[in-house]
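Consider the single chain below, provided in structure tokens and representing the form predicted on its own.
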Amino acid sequence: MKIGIASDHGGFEIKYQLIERLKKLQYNIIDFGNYVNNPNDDYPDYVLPLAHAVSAGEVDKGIAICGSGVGASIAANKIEGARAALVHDHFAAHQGVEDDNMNILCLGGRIIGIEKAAELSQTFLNARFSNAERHNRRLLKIDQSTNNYFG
């Protein structure tokens, strides 16, 4: 499986580490950024190319880190077919993706370690959309909403 990841210098020093992690793991990890810690650096030029990515199906799914995550998600969900959430619990990391279809994880570098957020992205990368109707009826209505489906 291919993974984006991307990081402003609130999720820097994470990032290198979960990317040595998922390496371990057998990941082909693709790097979108920031390569040095600079704290003048600005999220969106990192996890906009990522969102991009996924959204072009150049990767499978991304992980995005900021400070908080906040921004990281807000810039992601920018991009047209990119599903990005910010997720700080086991339960939120594994049925996003089930239910929601979830492709991008944000993690707030400030808010968890890097115990909780290779866990989070073990959970991630690991859960499968469950193809459910009501699941795909749900996600249809956000795709058209795109294209005031609701007026």
Second form
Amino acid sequence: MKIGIASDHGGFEIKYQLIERLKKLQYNIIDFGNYVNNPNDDYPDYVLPLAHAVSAGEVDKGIAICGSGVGASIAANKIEGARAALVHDHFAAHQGVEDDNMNILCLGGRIIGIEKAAELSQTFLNARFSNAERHNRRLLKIDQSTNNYFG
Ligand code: RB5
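What would the structure be for the form predicted together with ligand RB5, given that what you showed me was the form predicted on its own?
Next comes the full complex, this chain leading.
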């Protein structure tokens, strides 16, 4: 499985720890940056290319890390085909994939430590979309909603 990962300075340290953990589990990791710890960098510069790659199928799933995970999720969800969520609990890490086909996990590097980040990532990566009719119906409503209500 090919996994994309991205972070700004808020997730820089934990991103490299997580890459090591995931490589040991035989995941193929593509790092979308940042490659240096620059306190002035901007998370969209790394999260948006990751979200494009997920949407285009260049990677199977993505993990985006900023300080809180909030900015990363807001940025990633701007990209059509990206379904990103900030998740810091085990239940949502698998249910978000099973029901909502979440394809980008967002983490807060200033909120959780490497153990929790690794466990959440493994749960997310092991989960599979159920493909149930009701979940596809809901996702279709989201896909069809762009600018439909007010535009
Ligand atoms: C950067 O300092 C910080 O604002 C960013 O990493 C993130 O937390 C945004 O949501």
